[in-house]
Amino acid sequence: MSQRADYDVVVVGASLAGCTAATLLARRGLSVALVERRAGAGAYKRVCTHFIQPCATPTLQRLGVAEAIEDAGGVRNSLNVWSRAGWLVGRHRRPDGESSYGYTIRREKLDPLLRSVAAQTPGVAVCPGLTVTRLLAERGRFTGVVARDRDRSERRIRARLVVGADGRGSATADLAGIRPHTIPNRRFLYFAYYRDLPLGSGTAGQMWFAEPDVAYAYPCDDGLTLLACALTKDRLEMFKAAPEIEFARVFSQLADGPPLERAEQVSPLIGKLDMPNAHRRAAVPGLALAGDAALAADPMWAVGCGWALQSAEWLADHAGAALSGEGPLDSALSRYRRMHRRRLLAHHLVCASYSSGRRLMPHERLLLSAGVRDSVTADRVAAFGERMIGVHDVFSPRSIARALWALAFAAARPPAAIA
């Protein structure tokens, strides 16, 4: 562990957002202390469905880890969506004409990979086994942290910028007095891993809007498939009474559902019972938040990993330029805060709205139904699901008009499109 007391940046949390921010900031020639309360280099987030949306693929490529993810068995992902109208199969296209893709890889592989990249980046000092207990502040801005090690001795780490990347229940944000705006989540989620589970979509993931319930299947590394279901909380007690039976029942009732009897369940059921939607102000003088510390959405939509990577990259670009002498830091943090809000908040509110347990709204059902018939609508819905376009783009008058045209005039596409 480095004993240096002063850094350009101290990043609290060595998971996806923290490691990404630390790596990109250090590549600018800045000194970064990466503080992590867990001591083991192989530590990883255990309760996560690890579907990295295509919106974050450019960040992984910039980090230089995309090839390593594939070498570790990570699957290039895409998603087919079922509603009562049938299967929607859309593909957003990159500028080079190829279909966009993200990755599905378990966190036990991804987290140590990104932590290793950060640790090997010149300028990053990894500080494991430290728990932040206090923030340092001078003249109305944050200037560092006080952290306690396992022997309960304290260490002061001063920095020009403090980054909180310590997850949904961010202690950094709480210590800074940045309170979350929360929206209740009236669904609970259970998931498990299966080996050798055949899907009609091949390596593409599948998602079912079996209103009001939702289920999905994500192929991932080592020949495994993650199955998950998000159900309304009025069913929680019944589910907890016989979770294995109820979980299997959910998938047995799905259209074109995966044949669980032909696969081996290789993990226990893992539950997320209370995951409120929360967003915080992403930056104040001397301190910024990234990943779930800034915005924690309903996990059903699998946006957490991608947004952690993206928000860390945005922060590194804005703050890194200022810390390198290109303008005032607080102005850069204000730009980051505005960008974070502009790019993510509307998506977050849509996710939070559906977490109420409601059924699809008419405009949502319209687009899903039209996407079954019309490839243009399907591709637009896919781009929204991959978080490549915004809420106003997918629900624009032009999109709605195209969907209405498709329902009136387009011929139904063959259901074999999911294969």
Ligand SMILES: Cc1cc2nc3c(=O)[nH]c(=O)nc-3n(C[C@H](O)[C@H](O)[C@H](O)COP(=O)(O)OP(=O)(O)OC[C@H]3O[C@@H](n4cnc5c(N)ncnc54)[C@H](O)[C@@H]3O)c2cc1C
Second form
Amino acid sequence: MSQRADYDVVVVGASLAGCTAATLLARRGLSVALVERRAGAGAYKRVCTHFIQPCATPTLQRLGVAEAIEDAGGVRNSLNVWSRAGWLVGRHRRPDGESSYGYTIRREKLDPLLRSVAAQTPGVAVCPGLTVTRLLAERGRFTGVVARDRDRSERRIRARLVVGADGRGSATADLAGIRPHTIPNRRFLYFAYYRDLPLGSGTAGQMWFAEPDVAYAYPCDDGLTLLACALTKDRLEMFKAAPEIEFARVFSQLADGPPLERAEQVSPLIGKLDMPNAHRRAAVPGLALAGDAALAADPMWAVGCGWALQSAEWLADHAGAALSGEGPLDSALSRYRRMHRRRLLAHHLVCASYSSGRRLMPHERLLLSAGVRDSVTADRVAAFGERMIGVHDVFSPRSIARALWALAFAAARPPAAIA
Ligand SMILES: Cc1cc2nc3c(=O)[nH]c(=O)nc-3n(C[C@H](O)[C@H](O)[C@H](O)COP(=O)(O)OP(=O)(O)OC[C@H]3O[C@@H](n4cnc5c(N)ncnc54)[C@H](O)[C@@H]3O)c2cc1C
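Rather than the form predicted alone that you just supplied, could I have the structure of the form predicted together with this ligand?
Every chain and every other molecule in the complex is listed next, the one we just looked at coming first.
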């Protein structure tokens, strides 16, 4: 005999994906337990460079937090991209003709903001300081979680749907037996914050494909600029021997690099040495994964935050309808799983391929070179980076033909300005 559920949904992890899913599900009138192992209201993810791609702006707007992000100093972002051919300055246009934008805001502001929106949504019960250690299952489907508090006492939470939004290395996925497909990442990443660091691009961010190294600079809230570099692992030991010196050296060697000597470094250097690419089946009967739990991409591409927000929204829309009585739940979860795969997997595999530490491939170099001279190609490459269009769109025969045409007539065109 099956036991009555305590909630419609139990969400594991109260970060970007978990708070988004909980908020949107509860807005449909569903009851949601939002379980988070960290106890503090101000908890946030420390190792993240928090460039949120424009693809997620509609989700932030739907959550009703875009204005609060701007009030907190979040910067409307865009990116200029350097390759050996020069600077590519592209902007994806929305249907209303405006340039699309995402946000760059530190997680110490973003995470508590999203958590407070979830906590204030009627129907959400936030359960901080609880770590999920087991799953409950009945007749081949998952029916809840067992969570342990700081005193090691256990609490059972039964729900019609379990959502694993517990990040890279998701315990929920592991407990459910959903194994990750993993592709090694042969780069490591270091970043730090600077004050009074003018960029040649103004408020736009910058990214350098200084093959095989990658570096980036993101203006963010409070007048700070985040600098990061991702280098191949054969240089890790040398880097670790003198990280500050090596970090400064990387930026001093970039074309139009930021003048570090004029700026104040206001944080320690933060490193992430192992960042494997991993994706998993996004749903099984009674249980779904969102955010990094379902797909943890190479951080260098700055896609994880946006995809955490978007995947949680897709899940809430599919599962929320079913839980509100519009059709069977497991069919809705299958539709979510297929949508997740269709929208994200090809992007993820392209990112993962570059994390081998390889150099740019001919078709990638072609688009970056042509985009330096041709605004149509530049805008298409930007739309791809912003994850507004798919892999097949950016590498389509039409797109490649346009790039070849642009290069053939390149001599007549002046190179694009940086800003
Ligand atoms: C170095 C680095 C730089 C990055 N830079 C960017 C960037 O510029 N732009 C971008 O878009 N993305 C970036 N990312 C990726 C981004 O940080 C993640 O994609 C994003 O945080 C995923 O959000 P999430 O909600 O899925 O998971 P997380 O933010 O990881 O949150 C998971 C939550 O689950 C909780 N939890 C875990 N286990 C349990 C458990 N058993 N029980 C209860 N709670 C649990 C955790 O405490 C946490 O609150 C970067 C990542 C790294 C490593």
